[in-house]
Structure formats: C-alpha cells, structure tokens
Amino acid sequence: MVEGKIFGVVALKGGVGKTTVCANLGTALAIEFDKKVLIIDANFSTPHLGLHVGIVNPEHSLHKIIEDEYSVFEGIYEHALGFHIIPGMLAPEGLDYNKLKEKIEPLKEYYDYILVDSSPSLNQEMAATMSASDEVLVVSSPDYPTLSSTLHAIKIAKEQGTDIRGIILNKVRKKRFELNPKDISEASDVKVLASIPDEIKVQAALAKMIPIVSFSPTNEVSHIYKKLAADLIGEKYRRSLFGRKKKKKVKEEKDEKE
C-alpha cells in the first residue's frame, strides 16, 4: 500500500493568502481529481482554516488532539465538498507543538494527500509543520518585503532538511512594479509553481465561506488551482468551460435524452 503525502503550506508573512491556498488546493484535489484529502489547521495562534470552509465553532480541534483529549480520528470532520478537515481553535500556552508529526503521521495510511496550514510566523508552530511535512509549499506575494520573508522561510526549511516543492505566487496583479516569477525563482533557487491573480471573486467566495474552486469553478483562479493540484500529484488537467459537477449533469441529461 502506497502511503499518502503531507504538504506543509507555509509563509513567513501574514496576508499573502496561505490559508486560501490550502483550502483551495484541498478542494481541487478532492473535487477535480477524486483524491482522499485531509486539510489541517496547524496555525495554533491564529486559526482560520475552518472559516474558509464554513466551520465556525468546531467542538473538536487540533490542539485538543495534541493534548490527548481525544484521538486524531475523532477530530476529523467530513466536509460536503468531499475533503476532510481537522480544524483549529486558539491554543493554550505551553502546547507541545512537536507532537504534531506524531499525531498526523498515521493518517498517511488513510489519505492520498494531507495539507497542513501553518502559522505565518517563524516560531515553533511553523517548525512543527515543516517537521511533519514530506514537502513544503511556500506562499508568497510579488513584492520585496514578502520575498525577503519567503527567502528566510526557504532557508529554515532547508536547514531542517525538509524538501521544498516550490513557491506559489499569490495576489498577482501583473503590474510592472511587481517582481516576476523568474526574478523570484532566481533569487530563491526554488521553482515558482503557479502565479495566482488577485481576483475579487476570491474575496466573494471567502465571504460565503466556500473555496473559489467550488464557488466559481470556471473562474481563471479556479483553473490555476486545478492545474497546480494536477502538477503536484503528477496528473493532467483538462481545462473545461464547465465545472466538474456541471459536466456530470450535462452528461446525465444527454443520457436521459438518448
């Protein structure tokens, strides 16, 4: 049996859209590619992943799993979009973040892909996510301050011996003053996997607590997330004017007519 893979989604600067990336990649892998996916909120100090997918006040959360109040399996929620999630809540001081890997490692037997949303700070929380991950995805925006933070995050990951899959460039406006993917790749010596536009519908989706991949499946941002998901798992993505569910519905209607 082939074990699943854990991707840590990290950034060293808040506001770059790290949690949005985690939620949408998880959704794309589950909906578009029928993968068994678990997303985990390991941002213990500012946990927001649940809010991105409509879970406002969870009874079970990751820090209670780490404190051994219940098993990791009891903390998993099944989402209507097809993925599973372990949400987070504000954790108490003194939590042993080093237990994160111990708690989630056994889940690789049950999931194809696990995405872990980390803290946007250089602290024990981020270190725990990197340690627990097979590969790290670094989220950045195309400006010098964020690039500086991104380079530091990459350095820390390399020092820990964690494989860096690449950089996801988010909130791109295609302005001349922005850093381009080539500049960022050369400065970091890490491949830029995708450039995601700064699209207003992403905020509209967030207001509805639905990832844009599901909220607006034909939006350009959704296509980019699906293509990125395909690249991460070594599959092909065939772009369509229809979302996956819409294509299925069209086929069913056609079959009924025949």
Given for the second form:
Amino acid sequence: MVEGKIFGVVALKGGVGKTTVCANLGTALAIEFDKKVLIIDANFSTPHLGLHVGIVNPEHSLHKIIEDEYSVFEGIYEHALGFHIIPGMLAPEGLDYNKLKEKIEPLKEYYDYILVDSSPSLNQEMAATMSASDEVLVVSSPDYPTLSSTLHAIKIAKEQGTDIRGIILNKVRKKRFELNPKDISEASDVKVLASIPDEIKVQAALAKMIPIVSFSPTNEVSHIYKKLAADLIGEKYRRSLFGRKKKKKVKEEKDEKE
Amino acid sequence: MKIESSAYFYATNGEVLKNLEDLLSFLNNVDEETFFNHVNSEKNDLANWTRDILNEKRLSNKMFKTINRDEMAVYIEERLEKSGEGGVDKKSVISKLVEAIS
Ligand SMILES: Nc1ncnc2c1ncn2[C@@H]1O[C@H](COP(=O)(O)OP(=O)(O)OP(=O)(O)O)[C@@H](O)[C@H]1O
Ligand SMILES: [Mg+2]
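Just the form predicted on its own so far, so send over the form predicted in complex with the partner chain.
Expanding to the full complex; the earlier chain stays at the top.
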C-alpha cells in the first residue's frame, strides 16, 4: 500500500499550459522514475487531457464517476506510456464538483502521485480541484496578465488552506521584456520551480498526441520536465544526451548483486 | 565596449561571441553538447571570458556558481536590464498588481 500525493495543476488563465504540464509530468514520473501515476481531467467544461495523450472519445469520463454511474476504478485507463488516466468529457450542468475529493482520495492507496488537471475559470470546478489536492502547482507565463491571474490563484489556494508547492513558469522566451522568475517569485512569495521554454516541438508533440517528454526526450523542454518531476518527488535527475536512462538495466544489475 | 577579435569567444560549434548580448543569445539557443564543452563541473569558459575579457566581475562571480544555462541567462539578463533603456517601470507595475490582489 502506498500513501500517494495529489497535485492539483491550476491557473486562473486559459491556455497557459496546465494540461501540457499534467501530461508531461505524468509521463516523466511514470517512465523516468517508475512511479505509479494517475492523471485526472477535472476540467469539466473544456476537458482536453485525453487529447494530449491520444485518447479522443473516451467511453468513461470523470463526471460519470461523480454522478455514481460507475466506480472510480472502472473509469481508469492504463496508458501505454505507463501512467493511468481518468479522462474527461463535457460534463452536464449542475454536477456536484465537491464530490471530486471523496472520489479520488481513496486512490492515494494505489498511486504514488495523482495529478489533477483543472479548469481555468474562477468557479467551483477550480475550487474542487484545489480542495481535492494536497498541494497545487500554479502554471504561469512571464507576462503581466498571467502574473495577475497567478497572484489571484495563489490567493484562493491560501484562502482554501491548500498548500502551494510552487509556480511552473511556462512559455518562456528569455526576452528582456519578459518577467523573469525572480520577479514572479518575489511578487507572489512563491517559489518558481521551473522555467519551461516556449518551444514549437511542444505543439508538434500535441499534434501527435504524445507528450513531448516521450515525443522528443532529448529536447531541452523534456529535460526540464524530468528535472521538475525529480524535484517534486525528492529524487535526482541527471540528463543524458541519449534521452531515457537505462533504469531497468541498472536495477537488474543491482538486484543481481543483492 | 569594443574588444579585439582575438579576445572574442570562439565556441566549439563555430559561434563567435563579442558581447553580453551574444552570450545571452548563445545560452538561449546553443545545443547541449556545445554548452557542455564550455561549462561543466571542471570549468566554466563562459564565466572566465566574462570576467577576464568583458571585465564583468560581479556577473562572472554569479556565473561561476552555476552550471545551469537558464540560471546563467537570467543573470546576464539582469545585468543587461541595468544598463538598458526605460519604459514602464516593472517594479511599480508588479507592486500595483500585488496590491490589487491582496
Ligand atoms: N512550453 C510550450 N511551448 C510552446 N507551446 C506550448 C508550451 N506549453 C504549452 N503549449 C501550447 O499551448 C497551448 C495550450 O496549452 P494547454 O492546453 O496545456 O493549456 P491549458 O492551460 O491547459 O489550457 P485550458 O485553460 O484551455 O485548459 C497548446 O497548444 C500547447 O501545445
Ligand atoms: Mg487544459
């Protein structure tokens, strides 16, 4: 039995990269660190997590679990990339979002990490993700409007009493006109955990519905995601020029010695 | 400040750096292997050049403390900003945003 941790991936702004972060962290944790990972699409109004990982029209969807149509276990898909996923489909109005927590909390026994993708709107969907999470990761980008939304999201998390693990700064172009990680961490009083470059390959990967961590493992963005995953779980990541480490082999050698 | 061509930084991928702007763009774009040729646990050619040729002592001190290119780029950006031109005052915009939310 494991005692897993639930990370909510949030932002009060559309399109900053929440879903991309979920898909890539999920993939990195599963394939690079051999963790049991579940990613959940709790963006009930624009559920697109499946589309980032090759699931187009799932039969099962989180909202049906919340509506007690079937158990949470029946709604889980095993993905070829090693993680498990509960995808989402457009949810009907009046769904009781508050049940999200009671539905996913028991899964902590089975997974090391659960990542919850959330809605960008300031509504009950977002509140449900925050209260279901042990810690939130706030996705941001280096401009004033997004900083403003980030400050707002952090304020709400604090009001709800949800721990904030840190900010993931996405779509960074390293331009002089951009806000830098220091500006953002000073303004928010929250640590910037990673700066992810704006990288066309992220979109190329989306077009293939494969997270970039798997689509292009040696891309700088993939290294940064893997380093971030390592930091989140207190492990070390050493980048190799050849992509994925031969973890299994190392483990076999270790087992042999024992 | 102008420097002699003999003092330019010649990277192993053929790129030639003449100033901090070039160095910043190099850090943002260079491939991992070239970067590693110059910055690794043994040495930091970029920080050496910044100290000895560009005479940027304070900046190079920061650069010597890291082998992370992103971090290095941020230090250079900060340095360039200090000598950069005006515009809206970032600090005051940020503090207004902070004030509006709290
Ligand atoms: N580092 C990056 N570089 C370039 N493009 C990126 C990067 N990260 C994300 N994107 C692109 O930005 C777009 C929006 O990303 P994503 O769907 O993850 O955002 P979101 O915050 O989940 O949006 P929504 O609020 O609509 O759910 C996608 O096309 C994605 O491929
Ligand atoms: Mg999304």
